[in-house]
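Presented below, as structure tokens, is a lone chain in the form predicted on its own.
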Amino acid sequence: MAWLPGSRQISAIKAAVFAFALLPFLRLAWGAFSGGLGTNPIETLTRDTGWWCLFMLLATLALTPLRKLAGLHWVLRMRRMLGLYAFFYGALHFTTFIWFDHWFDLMEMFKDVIKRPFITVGFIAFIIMLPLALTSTNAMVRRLGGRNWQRLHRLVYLVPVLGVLHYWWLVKADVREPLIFGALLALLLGLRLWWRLRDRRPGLAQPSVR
């Protein structure tokens, strides 16, 4: 039988996950304040915020397999929080790009987006994340309607695909970390596809897998 924590235990777990997800930001903020980001602090900020954005995206996608394989239905209560953390680190990643690389010169930024493919896919991923973050509240679910909201939020599967591609094209030589992210993403999406195909067989129910 799967462990079923009480409401207080779930609140404590959510608080612990929230604190863990915030730690990378606090570490970077302290490093920026204390001069502890190495010889190239802008590169460190860009790399780390992008890495944690992708990590949070995969952590969000991992919740459904964890629920289905381990019977831990309560873990889905973490999905919105982790998704918003993914957007938070993605927004920081984009901010370092537009601020330190282009000093908020939008024309130069768009020229860079068009000219460099790895920036193009990263920019598209961030643009997709914007409406997902803005419509993450219960009020927006009611306003859009459940079916329309679900259609919109299926775009969440495209974001990490673009993120892995962005990371792969960025590093060029040492692609070990993008490969690991890509393999984990393929596993998570492959499980969803297999479950969907299995549930479409005649005589079987067709539950929604997100």
Given for the second form:
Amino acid sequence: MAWLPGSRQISAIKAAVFAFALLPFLRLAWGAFSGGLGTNPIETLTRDTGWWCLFMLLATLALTPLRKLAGLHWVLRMRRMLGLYAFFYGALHFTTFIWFDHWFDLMEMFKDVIKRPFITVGFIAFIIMLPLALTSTNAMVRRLGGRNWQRLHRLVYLVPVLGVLHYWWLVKADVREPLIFGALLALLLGLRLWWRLRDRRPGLAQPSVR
Amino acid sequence: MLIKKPTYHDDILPSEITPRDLYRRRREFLKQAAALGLAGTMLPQSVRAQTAAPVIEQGKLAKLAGRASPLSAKDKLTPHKDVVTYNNYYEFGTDKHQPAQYAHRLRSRPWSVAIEGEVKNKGPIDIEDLLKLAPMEERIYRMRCVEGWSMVIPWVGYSFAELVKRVQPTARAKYVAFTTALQPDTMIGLRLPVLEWPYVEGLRMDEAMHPLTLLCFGLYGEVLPGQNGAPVRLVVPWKYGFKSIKSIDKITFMESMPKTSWNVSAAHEYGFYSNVNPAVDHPRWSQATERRIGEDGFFTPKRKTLMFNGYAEQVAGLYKGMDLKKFY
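Given the form predicted on its own above, what does the protein look like in the form predicted in complex with the partner chain?
So here's everything in the complex, that chain up top.
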């Protein structure tokens, strides 16, 4: 029998996850302030915010498999928070781009977005995250209706795919890290596909309810 | 039942047995190499930057003085610490902090440079002779990396042309190829097939003969640290940094254009010439601007990249009539 935390425990876990997910930001902020981000601090900021955005996206996508495979239903209660953290780091990443790379010159920025495929896909990923973040509140779920809301939020599967592509197209020769991110993503999405196909097959028992 | 004892240990000479401390060192090395395989990845850069690099402090290496040169740039110098901790030297790992961590292993003595190909005086030149071949000069050059950052470094060396004059290339020599040493036991980056090893770079003969092209042995008044390409490297200041090949152990004079490592890896991104040119973008990013390490921070926009990295007056003539968009 999987562990079932009570509501107070859930709150405590949420608070802990919130704090842990905030740590990278605090570390970067402190590093930027104290000169602790290495020789090229702007590169560090840019790369790390993108890295953590991908990390949070994968963490968000890992919750459903965790629920199904380990029977930990309560982990889904972390999903909105982790998703919003992905948006948070994505927004910081976008900020480094428009600030440090383009010095807030919007025209130049859009030229870059159109001209360079790796930026194009990164930008699209960020734009997709916007409506998801904006409609993440309970009130918005009610306003849109559960079904519409869910349809909209399926877009979330696209974001890390674009994110991995963005990273893959950026690196010069060493593709190990994008490859690892990509493999994890393929696993998380592959599991979903497998479950879908399995559950759809006629004549088989419905998925067991745990 | 009779079991014959294996007797193979009889024919191993004592001299063939690996000494214990060497064996241990090898184990240690393998462990680190294995760690590098993955530990170089899946860590945010801020963490890597902090865990990295025993910094070589200025004053720890052997002195190598050079007289001031009129070819020096007037720009403000990049701090020594940045020059020796932020390096692209893939033989020691693809992360920019890794060379500073691992390149102290590089065996820079004994060292010789093989002279081969279309040249009269073939054969190896010992590093000690190379050091004495011409008077040392201090040349302060801008260095522009293809990735969009730059530094200003006081190199110590002499014009590569000095060496060329001694070895006397034949009339057939149109190009020079340079090869980085291959030390599989010290270069932990070699186990990753990120580039074709050994690293090869090349110049056209007239580029190689240009007085700015420096055969370099030191920086900041000391011999080169491993991560900066000890014991001898090339510095070609009007080209992207990867043309300035490190730890050279072979120089080949050739009739045809040599195959250079980055060009082999991605020909449409890294041409043979690779002159700094703000008007010709890297296919994936702009080359119009750059960030000067140690100077351009959070509250200053990137600076404009200059044609030929600011050396247009001296080198533009080499490319007269050439379409630089085509010959990037």
